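Starting off, we have a lone chain in the form predicted on its own, written out as structure tokens.
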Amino acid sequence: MASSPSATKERLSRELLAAGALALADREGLEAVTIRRLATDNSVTPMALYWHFKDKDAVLDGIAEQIYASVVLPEQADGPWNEQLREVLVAVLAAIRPHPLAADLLAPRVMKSEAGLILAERVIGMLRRAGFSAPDATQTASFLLCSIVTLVTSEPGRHAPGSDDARDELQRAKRAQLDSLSPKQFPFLLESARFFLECEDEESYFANGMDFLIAGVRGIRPS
């Protein structure tokens, strides 16, 4: 017996869904996630998705939600200013690092759920107290929500959404470009070449990241 739109409803809850929308984005990048392929992975049709997401844009809203959500941020705390920013923004590298294909969606909607707005407040509120004004807190947490973003999507060596052949043909690609430069004219570049394709420590990576990011707020904060 068919289920009843109610019962539906009740099955494919708007967070059950935005999970699963996003598990696909994980393994096969966003230009999988549509309210058809979402409909056909909950065996039902699309018409049904509709209770909770009107159209994909919808869902990547619902998606950035998720992501959102799964920032744990400290307990308030006293301490020097830097200290903490800095552990929020390990918090929310925390919840970005294990979605990189899903990553671009973060910086436009994060006024788009009440995760994304409290960890707004949070991080301008932290600002605005360490002496920023009101427009270059607001423009600061921006940058380093996208600088964050960009970090992960940028981390040498991250696997795009395909077979294994397909990226392994990507990488000898890259690495025959690279090989093909002058030495004469490039050799610091070929010095490097392997370390544009490949993350030796991942912790390292994102540790130095987390530090320039902090060093560059220190260094623009007014006086």
Given for the second form:
2 protein chains.
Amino acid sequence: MASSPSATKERLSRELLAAGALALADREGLEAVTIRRLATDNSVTPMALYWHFKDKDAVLDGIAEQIYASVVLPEQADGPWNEQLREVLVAVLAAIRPHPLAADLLAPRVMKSEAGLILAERVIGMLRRAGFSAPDATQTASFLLCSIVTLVTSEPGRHAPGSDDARDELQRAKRAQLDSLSPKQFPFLLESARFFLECEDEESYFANGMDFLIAGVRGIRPS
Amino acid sequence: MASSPSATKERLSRELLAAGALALADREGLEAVTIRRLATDNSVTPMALYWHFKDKDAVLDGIAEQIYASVVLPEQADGPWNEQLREVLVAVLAAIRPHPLAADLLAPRVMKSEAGLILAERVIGMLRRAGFSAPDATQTASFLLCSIVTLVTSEPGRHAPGSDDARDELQRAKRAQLDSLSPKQFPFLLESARFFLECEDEESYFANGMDFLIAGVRGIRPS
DNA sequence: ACCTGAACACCGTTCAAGT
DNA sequence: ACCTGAACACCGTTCAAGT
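Provide the structure of the form predicted in complex with the DNA, given the form predicted on its own shown above.
Every chain and every other molecule in the complex is listed next, the one we just looked at coming first.
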């Protein structure tokens, strides 16, 4: 059951533990990420983790750090601000999408890792050059990054953790609940029910989201 | 220390408990909301709560329900879709703003309360009338509601729980971290540091956010 | 219907101690 | 430097029992 049950007993390390924690979160959700669970998965005492991390929050910081570090930022180039911005946001989205169950950690932790700082610097810089004041660029950049996370965490039919059976069960319950709504009071919700339960076309969902965000920025951009 | 230490020993009830839970979350944050803590605050055994709630998650559902129920939806009127939409989003924002520490609960729980369902129905309906297809209206409505939450949870300088001293300490630490960044590598971040730490003009922050969202919707709206 | 008592399996964390 | 052992204070939850 160990997440990396290599017979070669490797030394523990911050990076190794963080990688295991991320993998665990991806498989079983964030609630499964527990000091004690990580310990047994790494064949070690719970207290061993406290050598590598200050406390549990630092472990979660480590998970977030890994995801931010996996963002492959496009080369700095010149071109229309909106195209540049889009490229960066697409890169962030691509890094977060593989980790829907860990994404809840990200928003409050951008400024807690080198990779997150680099990302924030980049986005703020782009907005500044696009004409935003310093406070507006700051707030908009922060909101944009959170929005990418939201796009992933609130995707309809996001695969929850747990066994397939458990998920089917939950899916059925949700459908039953929606279908039982009064057609007089909730006509649109009834029509929308199936689109809440699963995302038929993920690519167009995310493409729409990106378009929305770029349009939003354009809308409040000082001319 | 009880949250409602009324000498008149009232009977427990779902609503009373949920109200106490929300008040507690507002004061001390969601981590403080614990079955056992609620029990002692209400001078009762932890197990007493299980009569009124299936489990802890149901308690959290109760908190979210209260916030959604506090949304004062504007009268249904006809007028340009964007003005109508704005009014509704403003109403949602007004309901959430008083509860920044509980807001993290809201996004995944819209469809779990009557008030949330009414809200979703309303927004989807508006988007449908504005020309959106059923799937697009569903996804956009869901994203919009999450975005209002994001606006509140990621407001710079959002007041964290804990004593004033503890917060000042945290604030100082953050400032120190930001100020210590390399000016060559993070020029924009340094310029932005103060705007991360506190929001100088809350009203313009939220007004900007609303403008952003409406512009986003306009941007992806089918003509 | 509404609440208590005792018990269980699980947490995060500290502190002293080992190598 | 890196890990263990024992212990503490806290969780959520079940089950049987009381009124």
